[in-house]
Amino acid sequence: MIERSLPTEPKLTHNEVIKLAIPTLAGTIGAVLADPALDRFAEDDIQFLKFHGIYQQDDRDRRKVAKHYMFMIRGRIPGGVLSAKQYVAFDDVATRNANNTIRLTSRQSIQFHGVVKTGLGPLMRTINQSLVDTLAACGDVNRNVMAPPAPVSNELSLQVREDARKVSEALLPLTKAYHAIWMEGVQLNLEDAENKDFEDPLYGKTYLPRKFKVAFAIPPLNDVDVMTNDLGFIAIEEGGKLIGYNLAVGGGLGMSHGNAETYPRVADVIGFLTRDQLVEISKAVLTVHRDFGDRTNRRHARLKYVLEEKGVAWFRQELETRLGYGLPLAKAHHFTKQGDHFGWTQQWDGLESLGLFVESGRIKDVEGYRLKSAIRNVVEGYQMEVRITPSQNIILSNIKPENRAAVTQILAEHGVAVEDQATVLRRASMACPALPTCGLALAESERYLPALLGRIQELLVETELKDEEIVIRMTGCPNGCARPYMAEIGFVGKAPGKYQLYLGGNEASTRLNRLYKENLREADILNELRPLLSRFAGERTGAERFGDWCSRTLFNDSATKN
């Protein structure tokens, strides 16, 4: 007689596993804090830890001598709009608990890198004090919410912008370990029935199977890649006035080499809703996410999965089921372009900004060009605000017209040009931080890519094609920090010095590029690129871009526009 076992139950990954057993999501994060004996946390706590927005990392520069611990925090910036007091706090615990450089991230947040054990409590703690904090920039949660950056002409931006913090508030857990551990300097008492029992009220005991993230675009700027988000509200004006939002689910782009489950993917856009569901709709569509993702497989566990595999018409059903209500169709909405404008702007109240290139978002003093200082100087001495951009550049606003001058004068001062800032190829490029900091790095990305970068400029001069804006961004892995699978090229970390060639993707940001090669080396990126850009500007039609030229052409795209 044959046996037959009877089919069990998936099992749940690690990570499902203790964040059941500690809901608080403490650990033992204050008393390791408390010893000055250890310069690290254990591997549950590092989990637990990236919920209050810290990974921990080591210095791979340094590992051939013995592993470096340190730690990279990162804020929750809802917008990226800061006060100039609160930037000026950001720049004091750079200086004073990190390595001197402040990393404008991809999802309009800062980050602090190399800083040691003994510096967290004071950095984060100052964070705090400025009314800034750093609760869920990472985890199993609602990541940092984006926003468009960028003044417009009327003050649809400013209630975008509203409506962004308002989704952030929303989505927050509540837990009290975060409070306890950073302000108070305890450790919670895990034994406390209290604490035993806790329950996010949204998230519930075991949070999301992944990260979320949110994002709001203004057609026809998509400067927030809005289409990448696993949920996204894509603002609908009528008249001068928002009327609400067109929503889009199951947007993502991390994927993991080799691997055919996971993939990058753009969202579907659902139906149309008005300003005042947007938390309640906000919470439905996280819901979806928290009970039918993933909870086996960490890397198959993001909302496009659960959108890709049982479909949009059951996604749609499930949410207007948890809604009680079914939402109207979509209203007609065109994005055209992506990025940030540079320079001065008169904003629509009459007060002007200035957006400032930052070559890979780092902002840092190097020897003639003190960006890190002369951006510190204009804030703190005109009171002005700050917005950090999706693309990792920077926006000081509010300034008043008769200060213009100063600011540019004082800028200069420090080797920092208001015009001219850098080539329309820099200034449309991004890169993730990856090596030394990132444990995930299989590449180079930050410390390579603005070399690279002046070596495809000369080729775009040889190819008679010097002036031409090609969105070109990298990353050290596969899982897309820098949204490389939206570029035009992009290029994705594989191993040390070889890189995936994607091409195609389009100026609006609303199409994925394909991959055009597995296995590049950086000796060989030149000439590979070369036979491509001579045919483009042999073959373009019109102002056609390169992205939409490779599309048409190496793939055979008839929309090469969607």
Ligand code: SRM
Second form
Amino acid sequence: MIERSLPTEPKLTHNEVIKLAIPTLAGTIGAVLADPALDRFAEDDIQFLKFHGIYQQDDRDRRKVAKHYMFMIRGRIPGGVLSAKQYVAFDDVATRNANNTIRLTSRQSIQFHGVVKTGLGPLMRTINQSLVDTLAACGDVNRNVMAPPAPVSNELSLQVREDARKVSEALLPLTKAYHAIWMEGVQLNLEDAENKDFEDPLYGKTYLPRKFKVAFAIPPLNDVDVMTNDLGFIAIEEGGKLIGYNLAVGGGLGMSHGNAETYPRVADVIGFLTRDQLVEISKAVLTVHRDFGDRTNRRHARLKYVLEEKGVAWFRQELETRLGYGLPLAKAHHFTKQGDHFGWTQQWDGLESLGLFVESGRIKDVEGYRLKSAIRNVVEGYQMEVRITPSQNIILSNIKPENRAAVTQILAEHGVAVEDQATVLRRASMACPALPTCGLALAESERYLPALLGRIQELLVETELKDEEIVIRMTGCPNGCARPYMAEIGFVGKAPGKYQLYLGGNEASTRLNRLYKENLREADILNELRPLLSRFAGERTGAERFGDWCSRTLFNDSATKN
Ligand code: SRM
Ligand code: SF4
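Given the form predicted alone, state the structure of the form predicted together with siroheme (SRM).
Let's see the whole complex now, leading with the same chain.
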């Protein structure tokens, strides 16, 4: 007799199994932390640590000799806003417990690298004592909520910022493990019924199938890259007043090389909501992800795949069923630009702010350019507010006009200029950390892009495009952390020294670029770009940008979402 095998249910990923087993997300973190003989955590705890904002890494430069374990810690900083006191606390722990650098992230947060296990407790306590935390900065939950950082506009930007904070708080997981481990220094007893049966009111026992990202934007500026988020709120104003938001869903960028089941996707704008609906709509969108996301394959587990595979009409219907009411049509909005403003600007309230370029978001001191000390000194000395931008730069804000000259002077003494901070090309660039800290990096990024930009700048001079702004972003692998798929030129690491070349993003960051060439080494990159830049210089129409020219001439594609 022939035995027939029954169709089997797709297997849940290991992450699903461990979340269900320990829904408080405590793992054995507290116990391992207290054991001085251990310099690292085991696999399941590594997964739980992410929900606490912590990644276990090893120094990849030292792998050939031995694995040197260390930790990366990421803050939860909605809208990227820190008080002077909080920034100083971050600077202190960077010096004391990390590798003496502060890494601004592409989601307006701060990361510390190179923290050893014994430094974890003190670092986490200092951060929390400054009234910032790291809860849910990573893991299968809602991540840092983005909001426009620029303090130049009116009261509307404050309201949007307030809304971003409100959504961030409403989507926090409620486990008490975070407080127990990091504040009280205890291991939760996993056998306690209260802990065993814990179920988060929003996330349930198994949280989300994967991460979830929210951003708020104020058109016409798309500085937060809103269309790349699972959930985006696009501010709509009438007569200078914030009347609500357009709702964008299903954006995301992560993909894997050679896996057609994974791809970057720009969000769909599906309706309009008023401010009082923000929290319930955020929760409803999140629970669609919770209930329909793929829990059998983490590479295919983002909300964007639910949108793409079930369709926008299905999603809208599902959302409206959960809400119990229909959503009105989206209102007109228009994005024209992404990116930051550098130098001094007068704020809407008469105070001043200063945008500073931070190459790849890395604040550090080097010979002749002591950016870390400079920022620390002015922030502490003049008690200014600090805002981290989604392009990994920093804005020092709420500075009294009479202090402007002194601030400029202190920065200059540290080698930091406020005018002509970097070339236009460099200022519009971003790179992810990649090597040596990121365990997923296939190629260099943060450590390589500055040199490559220098060579591309030479090409621009050669082709008489010296002051041309071209948005260039690089990542060390296809996960998309510096959002390379929205850039006019995107470099995505494929193998050591080799990159995929993407071309054709637009200035407003609403259009995905396209893969143009694969596996390029530096010489190939320059050989590909030289003739393209030269053709662009000769063929562009009016003020046409390089990304639009590539899109028009190389891909014959003018499709732009929103
Ligand atoms: Fe990211 C994983 C760094 C923004 C998509 N990301 C990682 C990890 C944690 C590597 C890991 O899992 O072991 C990286 C840590 C490297 C290190 O050494 O520090 C890392 N991601 C970053 C940061 C620091 C890049 C930066 O240059 O600033 C950004 C931190 C943001 C924050 O403060 O929360 C960062 N990551 C992004 C973005 C951009 C965004 O959110 O606007 C994306 C693309 C958007 C998206 O989510 O689709 C992004 N990161 C990923 C992915 C792919 C997810 C996917 O859907 O497939 C991974 C891989 C993963 O999660 O397994 C990843
Ligand atoms: Fe690491 Fe890849 Fe993200 Fe870069 S894009 S930080 S290499 S996961």
